[in-house]
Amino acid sequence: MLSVNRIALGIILIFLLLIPHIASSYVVYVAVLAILFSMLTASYDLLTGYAGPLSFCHAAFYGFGAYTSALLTLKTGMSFWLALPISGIAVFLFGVVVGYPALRLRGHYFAVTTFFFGHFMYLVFLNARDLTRGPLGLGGIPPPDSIFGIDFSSLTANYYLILIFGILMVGFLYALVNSGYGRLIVSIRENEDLAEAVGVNTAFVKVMAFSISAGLAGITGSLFAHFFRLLHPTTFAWMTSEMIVVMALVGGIGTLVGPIIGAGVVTFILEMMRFAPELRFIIWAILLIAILIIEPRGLAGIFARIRGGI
């Protein structure tokens, strides 16, 4: 008998597959944003939800991947299909360089360090005008090259491309967190000192979780760049990192599926409130507080309560 989770995921997937055929172009754009934020929160959950450290620099890796992919295609004429994996690998390696010293810190020391690092990267994007064009924005980014006769300059083709990458990323993360390595990550979250005492190389495991999380954010940034074809530094400012954290908390960290749902819910609430821009952040902040008061585990916790009949 199929589990409730699988049935729910199947319904969501069918709905996502039908969106370009039943909704307007605006709704498709919003759906793309929701999928991209879902990919970001899922990758973020690998670090904070499973390994434990609270990070505020995910937007920096998102932006690094976006600008790397865009510049590779614009400056060298490289194909998107080559620029995308290179961007992900480059951000992964960058995550190793950043994570190795930063993860020596714990608790709020690490969180504050990542916050300032994220802001530093935003300043780099803003002031490196020869590369990023700074506040003018980097435009003219080409869409993904045609492959198998599919023209990715169309909205529908781009939507399905991003949806496929989203499914692949979630599948990869699901396999990872349910592997032996995933259990090592969780052991560090539960008690890092004990894990180290029984022989777990906690430094290596944490740096790998941080770097994989960063690399996946970089791939998401590449998809973002070639879908919207215009980059601006403010897209990758500290506010985006904060949004990723909030989306993960709303959905329920440490569940993988929870942050994905949280990203979709928050994205659509913010879009629905565009008619009142001065109220939209106040309203979703109130909703966030209400959800976390009712259930600190977020929406995933609420669903678990309903299933358990609590």
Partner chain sequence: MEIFLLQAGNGLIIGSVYALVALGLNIIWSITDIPDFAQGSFYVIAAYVAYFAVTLAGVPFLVALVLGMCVGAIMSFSCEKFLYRRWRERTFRLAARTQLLCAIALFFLFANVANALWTSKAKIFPAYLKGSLLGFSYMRINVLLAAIILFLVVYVFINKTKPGKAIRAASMDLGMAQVLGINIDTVNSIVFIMGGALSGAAAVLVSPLYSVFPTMGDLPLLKALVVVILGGFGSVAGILICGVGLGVLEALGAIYISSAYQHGYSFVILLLMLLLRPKGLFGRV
Given for the second form:
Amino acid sequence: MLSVNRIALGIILIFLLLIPHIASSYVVYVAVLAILFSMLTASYDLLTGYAGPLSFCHAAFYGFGAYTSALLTLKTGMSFWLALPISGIAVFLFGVVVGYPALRLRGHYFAVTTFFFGHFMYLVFLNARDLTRGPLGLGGIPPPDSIFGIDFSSLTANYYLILIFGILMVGFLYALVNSGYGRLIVSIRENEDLAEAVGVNTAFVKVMAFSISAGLAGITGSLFAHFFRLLHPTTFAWMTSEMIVVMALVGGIGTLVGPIIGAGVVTFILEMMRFAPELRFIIWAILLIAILIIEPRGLAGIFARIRGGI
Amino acid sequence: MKKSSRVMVIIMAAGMVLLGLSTAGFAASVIKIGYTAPFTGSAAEFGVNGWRGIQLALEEINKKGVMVAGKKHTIEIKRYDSICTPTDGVANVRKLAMQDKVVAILGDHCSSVCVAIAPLCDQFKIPGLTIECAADKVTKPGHEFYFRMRPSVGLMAPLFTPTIVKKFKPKSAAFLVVNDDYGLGLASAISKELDKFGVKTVLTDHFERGNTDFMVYLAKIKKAKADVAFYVGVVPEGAMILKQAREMGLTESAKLIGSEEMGEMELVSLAGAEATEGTYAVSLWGSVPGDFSKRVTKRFNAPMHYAIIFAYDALHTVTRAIELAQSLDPVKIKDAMKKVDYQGLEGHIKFEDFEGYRNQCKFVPAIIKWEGGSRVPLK
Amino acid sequence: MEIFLLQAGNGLIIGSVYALVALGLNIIWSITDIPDFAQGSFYVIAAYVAYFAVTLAGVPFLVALVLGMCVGAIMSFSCEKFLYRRWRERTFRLAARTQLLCAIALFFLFANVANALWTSKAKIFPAYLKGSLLGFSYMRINVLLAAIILFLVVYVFINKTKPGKAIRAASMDLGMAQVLGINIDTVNSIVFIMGGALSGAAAVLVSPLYSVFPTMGDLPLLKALVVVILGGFGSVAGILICGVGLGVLEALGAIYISSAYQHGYSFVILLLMLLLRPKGLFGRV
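Got the form predicted on its own; any chance of the form predicted in complex with its partner chain too?
Complete assembly follows, chain above in first position.
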């Protein structure tokens, strides 16, 4: 089975590498958005899939990273290559500050609180006009500075840049969840009281999962800011957070692969339905409920069933 | 990419010419024009009304047909939802340019989206025409391929403020505006103009979109004793403001002047003729021919909306440009856009470069007064 | 001072709408563990149905109110019976996740159905009563009165009637309630019917003051979720006090602090409260 997986992975990678050469710029653009969403759902999976708490504020960290990176380059003239890690670290620290009190809450309490936190951050993006220019949108963000003679102002170059970061991030997450720390996180998800009883500092482990997941979303935000070069608060409104949750759950959380595939599938379906503007979200919602009825564990669950799994 | 799209355009144009030669004068072929607009979400009303206007224009145009290089064409609209978000708007334009290969793009309605798609029109070398984006930066400094008919926020204020000063001779003004780029931009522009005439701004307050309770804001305005009160927002908010202003007697002490939407017939249908009586509004259109209003009512069972008029004019303008260009090459259509000189329903449409603006029309907005539930344009 | 009182009064009225939606959400949440986002869309549909009943059929407002409550109740009941119930037997975490996701999907679905059917243009609900008292129109005062009546009805139902006692038992210990012979399907149906009816009532009551549009349910839903957490579970009075309190605080904050963050105050209050009293202000657990 392992070799089949490897072959499938290889085919997908080659396909991803070829996209800019075989498809139109529209498809490449959509692919960039899909990769960005895959990065968001993969980092989201670390918290919700592995550590357990259901969170609804991932877009807030995404936006925080995007605005931080954009403002650093715009106001201080910093290079993108410096702004990217700084915004990641900034969002990570922000995640610690938010996560520490919030993670004391359990179950849906935590979920609803994050929901509000997401909305609150949107209000900040919208109303901190001196910094974010609010509803006017923050424009004029420079593309990533060229290195090794590669000019990143074109769509194709951005596609490869974001693809490489996506692969790096997924690799990092894969290594993380398969490390000792990853097993610790899962032990908390399975039985928090037991983990605590055997001496695991559950609060610390959970806050770390929350903050790493936030920091990775911040890096994704930085990539988005310098790719799209225009930030608007609506991009980071609660709708985006919901979308991340839906994509991850459709794919099947706690599998890392599931949310990534989920992001791709959902982006693809929504793009396919552009022809029916008014009905797009209606069809989409019905489809989502249908998936839930067929298999609540999402696409990963369907695959498992096909393979004769549980 | 630029090169490949140019090559594509040349191939396309060559293909069209060949096609045209082989079937000259026979069956009509199709010109594709794109339309990106919000059809869902909180700004959906603009897209829905814009689509109505486009349908009306489309019927007229396709009945006659568009003659290009001696051959009759019909127009087909490809429309996609932008939900008023820049990322979706960009996806729409990329799809329109690369998959659908349209010759021109109409839209969007939201300034945030217009700002994002205007540079793409340059990149793909396809002319774009916004329906109603109001932010100055859409055409200032502007883009070679992006056009705007309506005056922007910064252009409007200097055009109508002198009329207001002359008519009402106010000493102080108050603003109640929606908290977005349009509301804030318009309020500061008007305030700056009023300042030149020595009219003081005594109060500026903003409310969130979708707010429905204005009693407190209105009480503050009444207390500040402003002579004129500007209110900026969309019709449902405006209707609530007028109703509540009447309830507390603000309409007697101050002249209420609404933003564009408050000059729409819908205001009367929502607020009632009684609440609107004697108030004013800035309007981009003075009056439309009666039969156009009738067509809107008959076809859609809906009141007149400026987005209908704007979108109707937009499609006619682009069609005019295609006829002038006598070509389906988007670059030639872009050049022809600059030659369009056309009396639209909203005003005189002629794109000019001036005072840092590019591809921008310049017409004077009207000020209307509500009398007995109908619009009376002020002289 | 006049402004203060006026705004405090308006906050009271808006707060009672939050409280009504929150009451339904609270009962549903405490029994089934579902934060039922879909209530926000039943709110919208109920308001539209009442609007059309009044403008097209010309029914009196009270009939429209009852109609709106019925619509909310039927939608809520059907969603539980045909959807949420399906996953109840799954393992706890999976069930909770799936039901929540389904609730969000339903919220999307009905809000967009309303948009497709009736466009996003707001509709103004005709006034059913003229006149005012101390600067508040009678219609405004009616919202508060109706909210108090509905709260009393729910209070009596839960505390004095047999099905009410079954609900209370189920909210304390679901397993034990089942052992004692309480039919959990029936209890679920009852709480969802109540929740839907309360959402519908809140929507129809507030429609004549404001307007009817597809996204009208978003804010009441958000605020109601805060109120549920603030009020803690199982406390009818707590919900009323928190709902009204939140409404007043927001209204005053909008005037004296900043109107831009009006909808953010609830988050700040929520966070403070969670840090200080994680069980809710009136929680009995």
